[in-house]
Each structure stands twice: as structure tokens, then as C-alpha cells.
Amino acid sequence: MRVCRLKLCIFHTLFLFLGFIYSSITNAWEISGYVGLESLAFIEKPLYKEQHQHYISGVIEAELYHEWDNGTQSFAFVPYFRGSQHDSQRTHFDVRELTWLKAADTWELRLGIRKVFWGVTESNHLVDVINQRDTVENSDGEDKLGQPMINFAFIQDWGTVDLFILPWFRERTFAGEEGRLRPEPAVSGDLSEYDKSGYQRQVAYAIRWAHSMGDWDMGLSHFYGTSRDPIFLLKGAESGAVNLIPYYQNINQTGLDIQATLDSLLLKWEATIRVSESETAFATTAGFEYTFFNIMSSGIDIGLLSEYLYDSRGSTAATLMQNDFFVGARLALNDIQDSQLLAGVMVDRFSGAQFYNIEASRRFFDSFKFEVEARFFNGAIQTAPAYFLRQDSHFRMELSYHF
């Protein structure tokens, strides 16, 4: 009996422990993230032997996120991961973030791992050079990898400078033999190369002046070191076979976006020159965006955008937007659900090729949210570089849980 009694007075310490200890954590810390499940579907037959017409994947993201010091020092943590059925190149783990952040009046110092996002426009992010495209999550390239950094900002009343220091780069991510959304031969990302031997984890480094005034907001920034954005090459491997191989250039490249908040008008522009070892090239996307807001009271705003996209690079470019027009609509319902839906056109100016997208969500029962995704490809020509999109039609699906 003794023995019972003290067996259970240890158990019900040990209870009371761990209680403890998880409602330290859990006051200290703020915990949030997502599960989900991904149903991705293609409309035609694939081109290929080796990929499939479903695939269905499982995503995790968790952040954990704690602030002291009276809210001048904060750390953040952000794993990622999905696991997905047949292409194992998509089944991968990222860490999204690992930040420590010193905030002071005039100063930020980040270091770590991390997302920067710069840019205006809707179609394209010409500016957007820091973090790596994570192209096996999406093929919008919305998603990319944490990025190791050492950010360090100067706030004045004139604008606000960062300064960072990119000292591991990091390769694109490419679907697998059966994967979609693929060329033929798939890319070789395991056989990359660098215009410049070793550089392939050089230290890159870029600096941007970003200010508002008044309606404007702008921003002036500067990148060198190893471009994220590869062009291709075909070689040749004893075997026989024949591989595509990604191959990154060293670049200098100076960007410039600007916006105009005029009432219910938005003017968006941005621009770059980049200076590589082969060439010098300009890339622009100008447009705007008209919002009709609280339409007939009901609440509900309808935007209309309108962009236009230039490559100097023509058909060698680095991307499928050399020459193209893109229209879209923004519907946003203000309900308590955040139902949203985008959707918009991309057309070839030459070619006539278009790129249909649409995008829509909701939530419901608080913590769900459910995702659609539609694009589809037409009238790609043989000689275009999409043409190997040309049976890649699909639908996303998602269901995630937020917690």
C-alpha cells in the first residue's frame, strides 16, 4: 500500500511538473502554424511516361515566436514541411525563418534566416532578388526559401536603408523525372554550375533605400552575387543521355519600384538593369490597380488590374515574361470568412499564348481554410519557351487547419 501511495505521490509530482513547465512555454512563447492537405489535379494526359495526372501531398508549417526586453529583442522560428505522393523532389523540409531581431529608434538588426519581400506589382517581382524561389511548392513563385542573412536597417525621416549580407547561396528547386509543371529532360539540379569556380557559396551582398512620401512609396536597391534565377544548358553525359543543367551567373543588378496611392487608383512600376558576365539587361512590368470599394453597400470591393511586362532578353530570358499584357479582377467579400478570389490573364504579345490563373479562398468553422487554384495553358508555339507547359492545365486544392 505504501508502496501504491508512493508510486502515485510521485507521478502526480512528476503531473504537476510537466504542467508547469508546458504552461511556461506555451506564456512565453506564441505557437501558431498550419496543417493541410493538397489535391493537385491535371486536366490532360502528361506528356511524359514517367508523371502522373494526381498528386496528393501533405504540408506543416509551425512558427514559434517569443519578444523581451520591453519588445526590443524578439526571436522567430519557422520549420517547413511537405511530403508528397510520387515526385520525390517535392517532398522536401525548409527552415522558413530563424531570426533574432535587437529593434532600437533608429536602428533593426536581424540575423539569421529569413523572407524579405520587395516589390509593387501584381504579375511579376523584378526587384524581389534576396530569397531563392522555392518552385516545386507553387508554380505562381510566390514561395521561397529562408534565406541566411545578416540585415542590419537605418530609420531616418528621409528613408529607411537596409544593408544585408547573404552569406550561403542557395539552389532553385526543380520537379523530378515524375513530377509536372517540368521540361524534357527534367533539369539536373544536382549538377548546377557557376560562372565563377567556387562561387556557387559566395557571399552576396545588396543594400535598398526605401521612403514614402505623401501618396508615393519607393524604394532603390542594389544586389551582387550569384543570380537566383538560372538560365539552362543541354549537355551531354557519357551515357548518352542528355542533361538540362541550371547554370548561375554572378550578377550586379540595380532595381527601382514605385508606387502611387491615388484614392482608388494605384500606379505600380518597377524596373532593373543587371550586368552579367554574357550581358546587360533591362526588364520593366508598369500597370495599375482600380478598386471599387463597398459596391452598393454591401461591402464587397472589385479591383481591376492591368500590367504590362518587358524583357530585353526576348526568348533567352530567364522567364516565361518577356513581352506580355496581363489583366485581372480582385473580388473581396469583407465577410468574417476572408473570401477572396483573384483572377487574371497573361498574353503573349507576339505568340499569343495565354496563361490563365485563378485563385480563391475561405475560411470557415474559424480555424479552416479552403484553397482553389485553376491555371491554364493555350496556344504556346513550338519555338516559345512555354511550350513545355503545354499539357500542364491543372487545379490546386487545399484544406489547411490553423492552429
The other form holds:
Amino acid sequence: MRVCRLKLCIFHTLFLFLGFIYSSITNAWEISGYVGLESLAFIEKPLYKEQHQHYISGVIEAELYHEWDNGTQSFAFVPYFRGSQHDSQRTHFDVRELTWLKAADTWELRLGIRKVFWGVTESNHLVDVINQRDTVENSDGEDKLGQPMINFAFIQDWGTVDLFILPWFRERTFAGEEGRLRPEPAVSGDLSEYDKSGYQRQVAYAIRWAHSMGDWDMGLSHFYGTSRDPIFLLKGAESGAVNLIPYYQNINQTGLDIQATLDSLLLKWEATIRVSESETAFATTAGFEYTFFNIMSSGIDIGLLSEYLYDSRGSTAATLMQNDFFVGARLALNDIQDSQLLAGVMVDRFSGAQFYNIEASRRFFDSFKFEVEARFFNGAIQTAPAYFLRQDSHFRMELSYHF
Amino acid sequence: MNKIILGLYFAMLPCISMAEISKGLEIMQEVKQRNSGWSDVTADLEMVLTNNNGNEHRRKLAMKILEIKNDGDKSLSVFNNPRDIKGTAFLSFTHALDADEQWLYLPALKRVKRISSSNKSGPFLGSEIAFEDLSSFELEKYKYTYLRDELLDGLDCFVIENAPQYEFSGYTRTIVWVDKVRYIPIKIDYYDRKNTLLKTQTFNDYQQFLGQYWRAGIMTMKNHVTGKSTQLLLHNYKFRNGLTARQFDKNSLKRSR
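Show the form predicted in complex with its partner chain, please, because up to now only the form predicted alone has appeared in this conversation.
Everything in the complex follows now, all chains and molecules, and the chain you saw is the first one.
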């Protein structure tokens, strides 16, 4: 009898609890996100026998959001999952966001996992150092892994100062043996090495001042901690095999980003000075974007972009961009389907190697979106890092449903 | 004799048009005056885009506007629908004759982008509404000429021609019908750069707030060239929410919903 009552009680509580969850989800919680199906098709035969010609993958990202206290406090949770055929390293789960936010008149506090974007240029993101890049997600480098942080923003008339404590270092993701767009041997992410250990390896600190004055938007930032960008070491294992190992160094990086918005012309400049145990490196990306709006009253915009990329580390840099020119064009139809096209080419000034990138997207049936990306690699010389990608030109198509 | 009359006629012309100009300006000053002091407003917008075949597409956004004395207003709009652009937000500091300052927040990248405000005449979200049609009304933006009085839908109206003075406008002129009693627009005709009638905007379902401010519940923009139309449905107008410039900065843009 007692047990029965207990059961009833538990049932009752559970019922109330589910009712509460249901009502709070339908009332105050917002759910949104997308599910997508992707086809990644390579034009040429793979260089290595483990690789494949075509990969299918599925993706889901959802956001659970709740705000209260008149919108000055909020909670957001964004889990993410991609499941890929063949390449087990590309099948990955990530918490893109899990944050509590409190906003007051002169400050904002954010606790949890988040993504942060800094910078102004389009072809490269030099000053953007807070998050680790999710390189298996898309070769364009725009995707990031969630970063745990304490972020305090101090808001004044003379700008916003953001202070960051980043208590957990996240390693970069790399394509596995069966994946394309990788060097040989594939990067052994599980053998990663560091020049620091303990706190110094795990915890990073950053500060950024950002301000807008008339036509000018600017930011000045400093980062201290383990660099999200590894360099790579070739090491022989006991078995006789050779491993390619990411080596993460402790750095001090100061970054500057400025944009001038002069009618239809945008001038953009980013620069960084980065000091590690082994070197002091200077890098910059500078360029412009000019847009012809509403051409012949058609509603169509065409933008022209050009940027120059320089890195003092030259070809030893773990980047494909050390002394390159980028030119591109952006087309926006501004129609109901929001049709867009971005086409660009990056040319290495010395070797003449080219990297072509075309991205197009269009909405249909109001909730679906179709994206096509084409990336072609051409003319990389044998000593350049891009030589690994010489047979990896590909098309990527993704169909997604947004809810 | 004829010559003298003709001379007099020409001599009088500028006087007449001066009178019409000053009357046009006076009426629009009254429009502006009666619509001042509301401080801030929030509202939900629904846009219904209709093409020639009658196909409909819906867009939903939330908007807040902060009134700025002696300058253009500040506004922040957040898109909720279509879902692929959910969370995209648009911050605008408008100015009478100087270029507006505009930022776009892209939620997928968490990126705030300063964007060019030269795109006055381009379509807003693929609709028949241009960016300049949505910007805040400041007296300095136009030169006014009073044309005539006219009865429109049973309402006694002033008819006034507005010639844009700001850069990059898609119009040579607009003609606005102003209700003589409430000093609010009832209809606007837009003439393109070639001076042909491009669009007509009508304002319906006016409601009065705080005993003073009139706001339309439905605005319809009909494009005469393409045959397409856009209807703006406005709900949940809330005035004087105590908003400050802080709710219209880049930090707020990043966390706007």
C-alpha cells in the first residue's frame, strides 16, 4: 500500500515535471536549427589507397534558447553532430554553445562554451584566435569548435573591452586515413605535443578593445596561451612508421583589425605579431570590397573583392597563405530565394599556384536551403604544403531543412 | 501689352512656387512635430510577399526603434523567418543627409559585419520595399512642394511632392497624401529615376498610441512595373519601453533575438 502510494507519488511528480518541461519549452524556450544531407565528390582519383572518391554525410545542429529577466539573462545550448561515410575522424559531435549570459548597462558576462569572431577580412582570419577551427567540417576554415570561457565585457563610450579566460585547450580536428584533403601520412592528432604543460598548456587569456567611430570600425587584441594553430613534426615511431604530429606552441599574439566604410567601398586591414619560443612572426591581410548596388534597378548587387595576404614565416608557415593575392566577386540577386554566389581565386605570388573557390546558395520552399561549393587546386609546387591537395579538387553539395 | 503680362507671369512664377515650397515644408514640419517625443517603440512585423501568380512568401521580424532628437533614429531588427536566416540582425543608425551607419550580425559565424549603407534603393529581404522606404523620416531628407488638396477615400488630404536630397536614392520624387486632420501619410506614390510611377504604398488600420501617435497596422507596397506586391503587417506596438542607446550598440546586436 505504501509502495503503491510512493509509486503514485513518483508518477504524479514525474507527470508534473514533464508537464513543466513541456509548458516551459512551448512557452519560453525556443528551439531552432537545421538538418542536412551532404555530398562531397572528388574529381580526381585519390592519392592514397585508403581514400575514397565520394563521401555522404548527414548533419544536425539545434539550438535551445531561453531568456528571462526582461531579456537581460539568457541560456543557449547548441549541440552539433556530423556523421560521415568512410572517414571516422569527420564523424564528430561538438557542443558549439552552452552559455549563460547576463547583460547590464555597462557590462556583459558570459559563462560557458561559445564561439567568438574577431576581424574584418574575407579570405583569411588572422586576428580571430579564440576558437579552435573545425577543419574536418569544411575546408573553408570558417567552422569552429566551441570554446569554454569566462568572458567579461566592459562597455564604455570609448569602446568595449572584452576580457577572456579560456580554461580548456581544444585540439584541432584532422581528416583520418580514409579522408581526403590530408597530407601523407595523415595527421596523428592523438599524438599531439606541446611546448608547455599543465595550466600553461590548458589555460589561455585574451583581451580585446573594439570601437566604432564614424566610418571606422577597429579592434585591438592580445592573446596569451597555447596557439590554436599547430606546426607539424615528422617523427619516426618504434614500429618504423613515420607520424605527422601536431605541435602546439605557447604564444603571445597581438592583433589589429580596421575597417573603413566609405559609401560603397570597404577598406579592410588585419595584422598580427606572434611570438613563440621559436620565432617572432608578422602576418597581415589587407584589401577592399566594392559593391555595385541594385544594378539597373534589378535589385542585383555585384561586389568585387581583393586582398593581399602575407606571413613572414613564408613557406614554413603551417598555412597555405604566406604571400598570396585573393580576388573574388560576390553576386546577390536579393530575390525571395536569397540567391547568392561568391567566386574567388587565391594565387601564390611566387609559385603561381591557384586555389579556386565558388560558393552558391539558394532557399526554396521557405524552409529548405541548397548550397553548392566547388574548390579547385592547381599548380602547387612539390615543396609547398598545398602539394598534398593537388588531386583533391571537389564539389560539395548540401541540402538542409531549417526549423 | 501681351509682353508685359507674359513678363509679369514669369516674374510671379518663382513667387508662387516659393509659396508652394514653404507650404509643403510647413505641412511636413507639422507631420514631424506631431510624431515627436515617442522615445522608443518595439513591434513585430510580418511581411507577405506576393508575386504575379499570387504565390505568397512570409517573413517575420522583430523591430525596435530609438528616437534620436535632431538626428535620424536608431533601429535594430531581428529576423525570425525564413528559418535559415533566423537570428540574423540588422543595426542601423540613420542620419538625415550623412551616410547611415549599418551593421549586420550573422549568427552562424557569430560575426558582426559593418556594411555599406549606399544600398538605399535595393530590395529589403527580396520584397518590394527598398531600404530607403524603411528609414526614419527626417525633414532635411527632402525638398517639399505643396501640390493641391484632394479627397482620398473620403479623407481630406494635402498632396505634397518630396524630392530626395540624400545620396543614392532610387527616386526622383515621391508624392504623399497627408490626412489634414491627423497629419499622417495615407498613400505614397514613388517615381523612379526615369520619373515613371514605380510603386504605390498605402497605409491602413491606423491606431493611436499614448493618445498622440498614429501607427499603421497594414502597409501595402504595390510595384506597378513588376506587378508584385508586399504587405507589411505590424503587431504588438509598444511605446516608451525605457530603451537607451545601449540597446542599440554592437554588443546588443550580438545577443539580439
